[in-house]
Amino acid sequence: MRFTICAAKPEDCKDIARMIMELAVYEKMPDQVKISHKELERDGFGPNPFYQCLVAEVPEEHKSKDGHTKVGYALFFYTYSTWKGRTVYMEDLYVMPEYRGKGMGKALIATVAKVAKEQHCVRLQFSVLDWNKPSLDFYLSKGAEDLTAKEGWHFLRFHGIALDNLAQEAP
């Protein structure tokens, strides 16, 4: 099946928001999604973008049963390692179920890696839910390292009241 991978445009944000919700449903956390296409447009396409995104698109003749031609995405942003330097963090990689196994996921992550190398990044990092064995196996087959198993890192977060409380402790 023919498909293209290209940089997302503001008009793709409705499709990206749709696929973010589909991914959240797959990850059993749809209630966690609090953004819409408007925030995606503001945060990804304003004067200081917080993220970049690639989309996988199929021709009209291969559109989904619901009529979509945007059928996958990879959303990523830059971060910095004080040990290694420039790093890309991939927040999401998603391909609609009916398009899996056709090389789109591989093409999306390979393109993220290519962008990372073009920007002189030394690492591509991301997280995977512990029960998501198909994705974990895919990434490991491509050479990813499981840092939880190898080095014992825990991925932590402050949000909501905990973030508010911590911010109030600033001088």
Contents of the next structure:
Amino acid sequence: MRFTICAAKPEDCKDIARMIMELAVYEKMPDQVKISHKELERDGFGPNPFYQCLVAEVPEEHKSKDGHTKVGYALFFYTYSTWKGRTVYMEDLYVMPEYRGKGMGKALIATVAKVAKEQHCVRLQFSVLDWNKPSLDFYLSKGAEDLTAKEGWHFLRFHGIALDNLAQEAP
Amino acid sequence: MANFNLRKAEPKDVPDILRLIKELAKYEEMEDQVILTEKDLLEDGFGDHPFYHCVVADVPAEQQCSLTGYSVIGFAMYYFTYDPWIGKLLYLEDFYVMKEYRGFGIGSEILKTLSDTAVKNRCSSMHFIVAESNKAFIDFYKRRGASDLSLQEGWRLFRIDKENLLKMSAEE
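Having seen the form predicted on its own, the form predicted together with the partner chain:
Below is the entire complex, every chain and molecule, led by the chain shown above.
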């Protein structure tokens, strides 16, 4: 099946928001999605974008049963390692179930890698849920290392009230 | 010792920031892994599109450690990231106070300043990673209300290094 991978445009945000929700449902956390396509447009396409996004699109003749031609996305941003310098963090990678197995996931991550290389980034990081075996297998086959298993890294977060409480004590 | 000042890092602080980065790496027994130079830090933090932001803690001249002579004695490096579910986040990359200056509340003040920065910039959350062997740090953060998402939700951190990135980008 033919497909293209392109940089997202503001008008893609409705499709991206739809797919973000589909991925959240798969990750069993749909109630945690609090932003809509409006915030995505504001935060991704202003003078100071907070993320970059690639969209996988198929021709009209292969559109989904609901009429969508935008069938996958990768959302990423630049981060910084105090040891190595510029890095890329891939926040989301998703292809609609009926379009999997056709090389789109591989093409999306390869394009993220290409962008990373062009920006002189030394590594690509991302996180995966421990029960998500299909994704774990896919990334391990591409040479990814599980740093939580290997080096014991844990993700921590100050969120909501905990963040507000901490901020209130600021000098 | 009580007087210290937290401020936004300036280009002139870059040598001190690199010194503190290497000190922290030495503490983590990974000093040889720091390949970043002062030139990289200057270009990446103080150019047109900064990849990071930094706050430094400094002490007045009369309180400089007589052993080290340094006035910049702590730093925190952070940047803004994005969660497609909740929007902007602040990510705390590194956070360090020189050994001689610990126990005076400087670390706590740095964390509070960053959380204030997060709230003022409309961030829903402040994220960071900690090695599970570093129990002192994990307790420090949990006492202040942090949640461990690796334990709670099962998130595992992955990395693809440069060699494999180049292989993947050539496959496209």
